[in-house]
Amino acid sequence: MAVFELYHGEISTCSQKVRVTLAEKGQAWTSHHLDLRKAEQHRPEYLKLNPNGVVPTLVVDGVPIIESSVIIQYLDELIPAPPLRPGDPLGRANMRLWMKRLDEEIHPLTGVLSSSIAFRFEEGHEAQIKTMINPAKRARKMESFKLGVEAPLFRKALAGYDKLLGDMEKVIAAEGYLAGGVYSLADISYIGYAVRLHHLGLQGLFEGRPGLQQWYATITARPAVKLAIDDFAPDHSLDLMSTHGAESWPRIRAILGEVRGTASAEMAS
């Protein structure tokens, strides 16, 4: 029996992803906390692991695997019960789709939100940008940390999410889920950004979308949900982000509807 090691940070949602898919597959795994805040991720005996400086890393056998959309597809080639695929070639593309609009588009745009709301307020989180090995994630850092909500980034991530929220309500309205009908890997992968928006206290991006909020409200009520993603969240960043969550939201309502006022122009013009 293959034996699972999981190099993984408590509230990173890369992490969170692959220990979701560890759950609803029933598979055992011997955890490996890092703590991200002392830059833990980048000690040399992880970075001979993964090079990248990042969670998670999934090591199978004394093998790593490395990039959390690749290890929840390996993980459901290799348990293949239950599936966390469409079974039709089409839903399983359209997966792929949502599962690359994250990584590429929609992650960074975590990291934006997550510092200028409430990390920034962390102690430490000037020594943390020093450790980062990526120059664009520190940059996009630093100025998340030094302007709050009012960085220019801060207003484009907003936009960005407002946008992905009002695409992802047309399908899960028509369809339940985010591929092909049923919940997978597409669904799975985006939780628990959705999670991380509710602790920032964003729920105002929800309102008006029923179908989004029914499948929030679905995905988080299932046992691995709540196993992989509630189980492990510390309090201390439950309350840092809850606390500045609610002081920022006035101004980051105004902000959303300057944003979605600049969308209705462009789109008439």
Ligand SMILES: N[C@@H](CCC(=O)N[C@@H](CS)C(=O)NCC(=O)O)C(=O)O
The other form holds:
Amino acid sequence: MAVFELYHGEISTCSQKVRVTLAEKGQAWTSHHLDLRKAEQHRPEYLKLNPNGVVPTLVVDGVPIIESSVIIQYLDELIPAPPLRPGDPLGRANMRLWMKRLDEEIHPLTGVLSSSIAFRFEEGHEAQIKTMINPAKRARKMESFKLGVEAPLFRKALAGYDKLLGDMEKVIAAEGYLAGGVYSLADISYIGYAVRLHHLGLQGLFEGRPGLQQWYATITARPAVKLAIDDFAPDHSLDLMSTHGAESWPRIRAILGEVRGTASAEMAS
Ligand SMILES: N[C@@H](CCC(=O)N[C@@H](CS)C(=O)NCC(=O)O)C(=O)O
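Now that you have shown the form predicted on its own, what about the form predicted together with the ligand?
Next comes the full complex, this chain leading.
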């Protein structure tokens, strides 16, 4: 029997994807929790497993596999039941498109939202910037920490998320799930990000999007999702996000109105 070890972070959205997939497959694993605030992901011994210095890394029988989207597709092939992909090629193509968009566009926006609303108030947040090895990530963090929700990057991240949720609503309202009308790795990939929006007090982004609200309720009720996301979220992080999320929502709602006004003016011209 293969031995599974996961290097992961408690509220890391990329780690959540892998934990949900493992839970859906009923696969047991050994936990190596890394404290991202203490930069444990940048330690030389971990960089041997994951040269990018990020979580997650799955190690199966001593062999490391990196990149959360790659890991969950690997798991779905390795452990066939229950299948977590549509049965038809078009459904699978759509599933991968959603996952690609998450990796390339949405994941960086999530850090901007979280840092601008909540993590800029965390103790020791300045020291954290110095440890960051990716210059683009470091620059984003500095802007978010300095300017909070007034950062130009924050406005762009909010607009990006609003567009994403609108696109998700169209598909989900018609088909129930993101790809091929079945629960798949695409839904698993996005659920942690949707949970993060709720933790940050951004439920308002779901208003007027009933398909998305139903999808969120259905997926967060899955035992695997509760186990892999809720059970790992530390109270101090949840408190930080909900307190500062509630404080900043009135201002964020106003920015959202401006962002939507600009987007509809651009579409009309
Ligand atoms: N594309 C990578 C992104 C991984 C990533 O950005 N992980 C974050 C947590 S969700 C991390 O380790 N951040 C700490 C850092 O950048 O130092 C994946 O999907 O695995």
